[in-house]
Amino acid sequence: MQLQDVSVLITGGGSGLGAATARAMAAKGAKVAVLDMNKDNAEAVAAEIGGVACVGDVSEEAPVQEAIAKAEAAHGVIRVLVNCAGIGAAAKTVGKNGALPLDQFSRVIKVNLIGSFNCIRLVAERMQSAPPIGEERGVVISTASVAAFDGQVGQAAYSASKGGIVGMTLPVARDLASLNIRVMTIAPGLFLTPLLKGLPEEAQKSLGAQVPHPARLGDPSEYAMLAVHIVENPMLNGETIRLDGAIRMAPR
């Protein structure tokens, strides 16, 4: 699918990987709607790319439905969904203060995993109503993490949420195949997102040195490049691609 004049919804599009993808797809001629919890960030990115800003929690049905309606009113039926919204909270299963509070674990699962599925199911429902463009009606890209495979100390909740995204990629692709909708997942390694940008430069360099090649932190534009390629390559379906410079995370 070519991105020119195609309606795109990007969750978590106000910063980091999502913002980079919004810019890259807009540069290809896509009509992009940015959904983010941070209103200022969503509006800033949307203004920069000539898109639409939406605000809401991806794990709740009502705000996602509202975002879909707003995006489609401006750009037509959504053809590409990119799930970049997510949270992380480092905490051991049993730490100094006892067992990990269940609500903390549940919140990460709700936003990262249930939020991704929530957006997929609601957008795919709309995609099915659109006429095919060539061989397909739409493309879904979700964001996992190398933590899905190499979870570190304190990453039980985060790794579980991202592992769930990996695990549902193939069955959802199979579910939606009859509707001519492709489903893919990207599992990034160490990328220079807002979280890592907050670290001292020496800490950033130290993390980047752990990557075999290239020995640096990934740039969000490199995630965006892959997301664009996935949309444009019709044989990519039902798979998770590690985008990590061959890193395999140590326990800590």
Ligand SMILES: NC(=O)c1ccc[n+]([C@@H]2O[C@H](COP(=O)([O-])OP(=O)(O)OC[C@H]3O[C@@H](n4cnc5c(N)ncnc54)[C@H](O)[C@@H]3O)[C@@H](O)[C@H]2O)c1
The other form holds:
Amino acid sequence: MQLQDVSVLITGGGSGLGAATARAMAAKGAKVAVLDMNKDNAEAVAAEIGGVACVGDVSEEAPVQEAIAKAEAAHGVIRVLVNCAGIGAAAKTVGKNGALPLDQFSRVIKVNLIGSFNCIRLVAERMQSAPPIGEERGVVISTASVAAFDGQVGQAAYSASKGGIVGMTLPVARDLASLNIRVMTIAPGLFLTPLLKGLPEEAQKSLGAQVPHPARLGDPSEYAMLAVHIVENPMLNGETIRLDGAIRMAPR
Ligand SMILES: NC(=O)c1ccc[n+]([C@@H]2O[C@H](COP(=O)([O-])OP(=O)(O)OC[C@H]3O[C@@H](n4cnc5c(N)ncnc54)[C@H](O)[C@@H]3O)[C@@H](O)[C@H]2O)c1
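Got the form predicted on its own; could you also share the form predicted in complex with the named molecule?
Below, the chain from earlier opens the complete complex, with every other chain and molecule after it.
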């Protein structure tokens, strides 16, 4: 699918990988709606690219329905969904204060895994009513992490949430194949987003040096480049692509 004039919804689009994807898809002529919990960031990115800002939690039904309705009213039925909203939390299964509280584990699963599925199901329901563009109706891209495969100490919840995204990619692609909707997942390695920008430069360099080649942190524009390619390449479906410069994370 070509992005020119296509209606796109990007969750977590107010920051990092989502914001870079919003810019890249807008530069390709897409009409972009950004959904983020952070109102100021969602509005800033939307204003910059001439898009629409939606504010809300991806893991709740009502705000996602509202965002879909707002995007559709402004740009037509959403044809491309990019799930970038996500949170991380580092805590060991049994730590200094005892067992990891279940609500901390559940919160990460709820936002990252259930939030991604929530957006997919509700956007796909709308996509099915739209006429096909050529041989397809829409494309869904979710964001896992290399932590889905090489989770580190303290990443039980995060890795489980991202592993869930990897695990549902094929069955959801199979579910939506008859609707001509493709479903893909990107598993990024280490990217220089606000999270890592908060670290001292030395720490950033040392993390980047662990990447075999290129030995640096990824730039969010490189994630966006792959997201654009996935939309444009009709044979990509039902798969997770690692985007990581060959890094395999050590236990800690
Ligand atoms: N940066 C990396 O190195 C890296 C590596 C692997 C995976 N990822 C994944 O990529 C995605 C984007 O990460 P990023 O580095 O750009 O992070 P980021 O913090 O810069 O952006 C995430 C955005 O999601 C929003 N968000 C969080 N919870 C939300 C919710 N419940 N509803 C709506 N919006 C919500 C935040 O407000 C924020 O704007 C995440 O899923 C993250 O787990 C990032």
